[in-house]
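First, one chain by itself: the form predicted on its own, in structure tokens.
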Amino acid sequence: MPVKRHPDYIIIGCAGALVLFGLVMIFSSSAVLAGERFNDTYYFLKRQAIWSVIGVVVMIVTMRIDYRILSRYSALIYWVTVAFLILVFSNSLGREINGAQRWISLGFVSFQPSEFAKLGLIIFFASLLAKKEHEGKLTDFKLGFLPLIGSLALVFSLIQVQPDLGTAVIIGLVSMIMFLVAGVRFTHLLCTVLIAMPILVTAVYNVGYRRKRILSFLDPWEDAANSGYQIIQSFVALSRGGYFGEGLGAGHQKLFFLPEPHTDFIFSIVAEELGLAGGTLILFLFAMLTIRGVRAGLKAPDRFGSLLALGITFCIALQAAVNISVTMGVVPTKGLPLPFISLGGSALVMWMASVGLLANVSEHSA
């Protein structure tokens, strides 16, 4: 029989740590930006230090449910989510932003559904494969493997028209390496990739900023001045970071020469200031992370909790490494966040909710 034990504190200790890491950087790469916006240095510091604290309490609350419950209502859980991301298009609620319908506003608070669909999908498809698996349709095209790509193609494609493709690649992949860690045939997901394929360079080649990202990636000094211009900015950060850093708050860059500094490529600024042992230290609290996350997966007492467990571990592991390989251009130009370190309060409080699933899985054992 399962019993209870305590949580992985190493877990919830990684995910303090990224989280007091990040407000130190948000407010060492914003304070000059802040001040010349709002006329205040700690604007975006007091906004992600509320966030911190709802974030906080969200995982609190998320530990101490038995997340076995959140198998009963995952679809539920679906429907809402598909809701939320319709709402985006609202008049009334939607709100955009630099040219993106991702938001809801309710006046006093706004909020990014994409974000909360992660994990939204993520418990969905806990649940209905651990389902499929007890039922012997898992390996099913049709009673297995169709229900499962139809649920991700809905979110995908309302997550991909906000447009928000970066969000949308992520949760894809999240949710194809679930269904083959739960045992789906490995010949479904081939085909569907190979479909997917054509679909997902159109995409990209018929939109001009984002034909633009992935030429910048090629050559950024071929248009250094406009599409490269970000990318050659974070590369300067990178150098001038050395082994230990130019100093916590005496970096250059983040006056007015990266942009947005604070948020998709504050690891840039996290290199330029500590340099080589700061860029190692959130590198090592993200892999112990990990670690931690994929024991409690294999180590969980049901199918659907070493899902879940795996399924957020996958996110959090999957979108830290793309947002690094970004600033260090090894991938093109996301506009992805990275985890618990980012300015971002709809991001923050989702990963703070899944380290707290995460941890209340590793308090069962077999």
The other form holds:
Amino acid sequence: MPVKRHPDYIIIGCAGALVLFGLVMIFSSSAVLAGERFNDTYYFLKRQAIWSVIGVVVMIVTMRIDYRILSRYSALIYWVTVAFLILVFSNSLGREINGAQRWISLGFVSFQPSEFAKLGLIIFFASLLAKKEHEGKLTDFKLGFLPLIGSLALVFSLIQVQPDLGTAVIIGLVSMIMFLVAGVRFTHLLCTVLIAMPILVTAVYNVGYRRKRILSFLDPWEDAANSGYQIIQSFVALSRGGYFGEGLGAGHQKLFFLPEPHTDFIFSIVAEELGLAGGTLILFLFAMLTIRGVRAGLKAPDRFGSLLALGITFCIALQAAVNISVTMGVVPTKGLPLPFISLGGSALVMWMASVGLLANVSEHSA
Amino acid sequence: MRKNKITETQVSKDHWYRFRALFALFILLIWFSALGGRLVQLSFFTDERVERYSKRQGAGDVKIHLPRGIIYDRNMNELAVSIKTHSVYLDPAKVKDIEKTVTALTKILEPSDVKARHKKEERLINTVQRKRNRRFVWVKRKIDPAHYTKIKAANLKGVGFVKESRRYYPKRDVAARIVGFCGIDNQGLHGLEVYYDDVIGPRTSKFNVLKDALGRPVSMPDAMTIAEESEPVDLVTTVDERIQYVAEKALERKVTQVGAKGGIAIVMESATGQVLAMAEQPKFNPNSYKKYKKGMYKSTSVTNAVEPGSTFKVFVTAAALEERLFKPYSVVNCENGKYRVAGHVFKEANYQRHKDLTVAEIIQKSSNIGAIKIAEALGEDRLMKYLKKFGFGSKSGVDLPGENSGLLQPVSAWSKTTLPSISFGQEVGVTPLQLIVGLNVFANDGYKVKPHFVKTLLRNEKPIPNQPVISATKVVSGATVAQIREMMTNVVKNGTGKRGAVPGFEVAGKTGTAQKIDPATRAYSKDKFLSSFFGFFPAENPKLTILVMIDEPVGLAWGGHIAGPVFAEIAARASRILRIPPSGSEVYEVDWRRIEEAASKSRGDYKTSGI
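Output the structure of the form predicted together with its partner chain; the preceding block shows the form predicted on its own.
Now the full complex is given, and it begins with the chain already shown.
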């Protein structure tokens, strides 16, 4: 048995800094909006603060348990995840917001199962990959690859039809990276991607707003007043910041110029108000978290813990990179929030639970 | 336990696993770095189209209405001030139940007048329904402070307030015809308020502020910035509020007493031409000007020309004396009451008959035929020359809007009877202000001064330098002035103007009783008169020049009878206010108690008149 040591404080510190930074930025970016919509400038800040307290509690729990227990219940976790993703469509519990069925409402609280699906799937795959590896079936197509890709496909399509393509893509990417790192054959994966590609492309092109997003990504100035509007406004925000920004709270773009300033485009507001310094700080914190996460993963005492840590780390890093890339016009608009920072209760709790697990693994590192 | 051991050894051995994980990390770190580079690019190498957007949006000008300057009287009493009020508006997007909200609002705004309330309700609901997507609908501008408190307490959703400045006239109807008033947007509409609109307001200053995407200003410049920017200019008028008040009260009493249509009283500082008071009847309260008829707002002393009547004889006589055609004791044949010129028979007033009168007696008894004879001696051109010099027929340039130049036909347009008519103040139109300006020539040693109402302009409570100098022009010589003063003094002592006498002072005066032209018959009316009295005192060293006109008194209309006492009252009380030392040879016992009583009584009226 490896000696139990202290968790990686850098991981916890980075995550904590991002959450606190997020609270400040949520208030700065949403105060005007909240005042307008709810007559309470603190509306979003209050909610996010409550969620972050819940998040801290959850994080402490996930840090304290023995993460290896999760491996034992991984199949259960997978099926519960699937069940929740199906429940989203039920009439009594599901809730439709902005034309998407992503929410489950329990009366006093509502949450997005797709957020928890990320963590659920990472746990499940970490366990499954470790098991297949142990059994030596990882390179086997029928016994190794098919069950993996099959369980991914089920969750992927359930999230895809909500529709929440952004989360589905993140889950897909993270799973595949986990497969590859674990040692699944590259050719197997390549074939799957080649088969899935036409389906994905049709999915994108058959939905009007997604096609628009892609086209406006290619040239936002083509339709600057409509589909290109958001990304142009994000450019404006990023251009205004300079070295140290216009000052916290002093940004213009959140004044209804830039849509979703407190969620998907919060990074633009950070860059506007805190400039290159603020933007770089966020990138640095995520990079640091990624490095320490991979370190924890490679030092983990067992394959399950290793893959769990790597999966969580890649998930955080990927989503952060994709979100920031969207605000900079590097990839098409996805509708993905920035981990720890953007507004969103279930997401925050999920990220903090993940970081708790990450710290948990790091605690056991050899 | 066995399982774990195996896994442990596998991990440590599996270099490829390590490599793949580190490779993934490497890709992610490259990605983060690339995003850092992209951030630098977007921040410092901005697309010019983005920059255009950036410049265009967010910043905008807001117009802020700066409060108008204060209008003071000559002793720095406030005649017009700007006060802060609130205006109510509706934001239809935020209103939940429009009918309920509107009803609650109108109940507060129109508590008693049910009809007005319903009208307002209907109008508001209609507007809101028509302009559903508008975020701003005025409910009422510049509401009462009490209403503001009530609406605020009602805490209605979608009801908002805008702070606005509003004009308030603390002296209410006093000096209203001079000061004038402003409209709902604080734009000057009448009086000094409009004449000096460019100077004291309404100024809007543009401030560059932050605006949100819907064009709404997010922040407003703070009060200090506005104050610095605005540098309010205040007017100090020549008006003496106390004398204005005295003049208005004296005039009002007389007009009421004789059932006249209206009246005018002007008090001028003799040496400077500054107008101390300009009272007009009927009055109005500028704080609620909408309650009065539109025609009531004009300062008729400058906007309306009238036939002056006998007061005009003074100017004709002065011209003849200046030309040395007569001496005060030169005798003139007054034709025993009937004088035919070009087929028209001129008569004396009140069917009087005079045979031979000296020039001084012509003024004293106000003989029409005597005046005609003097004018005839002058001839048309010389008469015209002097009338122009006295300022008739042209605008005085007074600082009030809508000044009338009067009516003085060119000589070429005169008929045979024009010259004789003008000699006693007919066929000539003058404004009351022109008349007092002309008269003031005799009070001011032969110099004509441009009349004015504003003494100084103040910026930040300090006088603005380089203000125009009021120039004076010589009209008649000192000798003529002395002779005219003597004759006018005699009018008050022994002639038609006895009732214009002021206890303790020697007064120079002249009466006038002008027949008015009946608009129906276009002939001189038999019973409609303009009774006037003008004069100055103390006669030997004039301080104040005063004109009183009573329009269409009922019954006895003699200028001396009707206007004379008003003159005397204003003069007596003004002399006390200004502490002009009594100087006459005869010392009268002044019954101040009676005057005080009258004053306190009328002050009482003033108090109950309300806003």
